[in-house]
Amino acid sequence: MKGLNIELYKKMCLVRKAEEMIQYYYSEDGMKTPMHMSMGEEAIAVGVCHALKAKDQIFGTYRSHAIYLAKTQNINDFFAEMYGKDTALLKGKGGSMHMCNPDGGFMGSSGIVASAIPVAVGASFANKMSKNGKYVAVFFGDGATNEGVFWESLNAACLMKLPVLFICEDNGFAVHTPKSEREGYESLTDIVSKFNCHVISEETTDVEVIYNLTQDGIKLMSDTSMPLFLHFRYYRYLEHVGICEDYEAGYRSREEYLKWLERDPVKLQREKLLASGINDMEIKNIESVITEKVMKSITKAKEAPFCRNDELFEGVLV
């Protein structure tokens, strides 16, 4: 397991020091989109991207860095996309909120609340139609499972056994509203379970725990094509939109934050390294590489042009 969990520590990496740098860089204003970050999330994108096969497809909300590097590993392309240049596949006109790589498997994020799912499980049943093997799983926050279309999605997703996982990533806020304030049931899970679905549900900052749990999902959906609802806890480190904290804005407290980083999912992970047998020096080098990585691709990033005014609305729907 050993060589699994270093795979996973690097993609948990890669994410956190990608955000980290658009954290130090957003004040130049060379990135003009607004940043929704996965801050505090890297364990559910990573463990489940990483039980998925290179063929599965992905959908994504607003809030979909770790999941698009996850899935795709694809750094260049992102910092091209936060910096709107011509050198990335959407050349600039997706933003952080509209990210998009069919080719790697991440086939799309929206900046609507929930409006990816019916999507995902339209390409799920015409994936079922061509027999290609290929799962799709989407991404969305507890906040989505509040929106009508979730429930209708999941309800032709089940009648029709489609081989879609429906990933809820937890985090308690529907943007700054807790769910005492906005739902008249006790358990999201209960509700679901009553589908003809399969319901999996931990609270874990743990990837490892979580790429075994997906894993033995997916080994449930073959087994009875049925799909599959995911559904784990997590704690957004920074506010809905920016890179800042937000806990001065009175909806939660930075006890409660810090109370989660003791269990940090990239912390634990490094632990989880350490106590394998891997020494500090090893894990350094690791993360030097990947800071070397992403510290080149902002630097070509920035460095690239931005589209021709004549190329402006091209492959933009208006």
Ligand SMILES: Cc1ncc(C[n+]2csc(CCOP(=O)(O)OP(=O)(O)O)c2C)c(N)n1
The other form holds:
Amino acid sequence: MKGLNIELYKKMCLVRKAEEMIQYYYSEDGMKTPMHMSMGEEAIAVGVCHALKAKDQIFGTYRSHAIYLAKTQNINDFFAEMYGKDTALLKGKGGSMHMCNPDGGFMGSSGIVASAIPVAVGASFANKMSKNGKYVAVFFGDGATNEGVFWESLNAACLMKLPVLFICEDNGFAVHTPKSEREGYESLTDIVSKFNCHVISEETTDVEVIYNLTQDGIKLMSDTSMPLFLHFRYYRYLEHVGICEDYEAGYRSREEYLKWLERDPVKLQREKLLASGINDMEIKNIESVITEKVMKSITKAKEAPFCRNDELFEGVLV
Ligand SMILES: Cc1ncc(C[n+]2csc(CCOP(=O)(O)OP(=O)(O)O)c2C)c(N)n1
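Moving from the form predicted alone, what structure would you give for the form predicted together with the ligand?
What follows is the whole complex; the chain from before opens it.
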């Protein structure tokens, strides 16, 4: 378990450090892309992605920094895309909201709420038809479950017994609107439970717990050929879009945030490593290797060229 917990910690640290550096450098105006930050949700991204195999595929939303890095570990590509550079896989034309790295298993993300869900179900159908054994995991927020396409996609996946994981990263808000103003029902998971799929829901920020639950869920899927719905709560630390806190905006309180911060996923995992006998120096070494990696990627991205003017409209929908 020690080895596993170190691996999980390294992945969460990579995500957290990358975003801390986005916060630090964003004001230089080199990263010309809106930022929907993942801070607070690292345990979900890392726990679920670590339970998947390399060949499995994931889809996400505009808030996909954590899942992109957890799945691909490709920090060089990540920052090249943030800085809009030609060296990125999407040549800087996607930005933070539209990342894609099929070889790394990250199939795509989109700024349109819930729009990746039917695409993921389609990919899962293709995998089932070709019997390649790949699972598809699609990540979305609680707001996306208020879209009709979520229910149609869930229905199709259950009907066709597709190997797809639906992962609801539930922060309770759609931009500034709380669930109580959006939903005419008490419990999403109660409703999803009526479908022919497995449902796992847990209020935890412990990455190891999320990893184990996902593994259990994948076992259930393979035993029964039914989809899996995972539901995890988390707290979005920063504003909906941007790199700042927004506790002055009036729709939520700083006190609530501070309560969640006590069980911050990265902090929790660090404490777990200490409790398992890994000393502070060893952990600091892990952290400094990651920081160095992130800083190198940023330098590389800053120095990289933009794509040529005559290439600007290639490979994009206009
Ligand atoms: C189809 C569609 N409707 C509205 C929007 C505007 N919008 C952008 S993000 C968002 C909230 C979505 O909340 P949630 O799915 O919970 O994701 P979170 O931002 O909390 O991760 C809305 C309504 C959009 N991008 N797409």
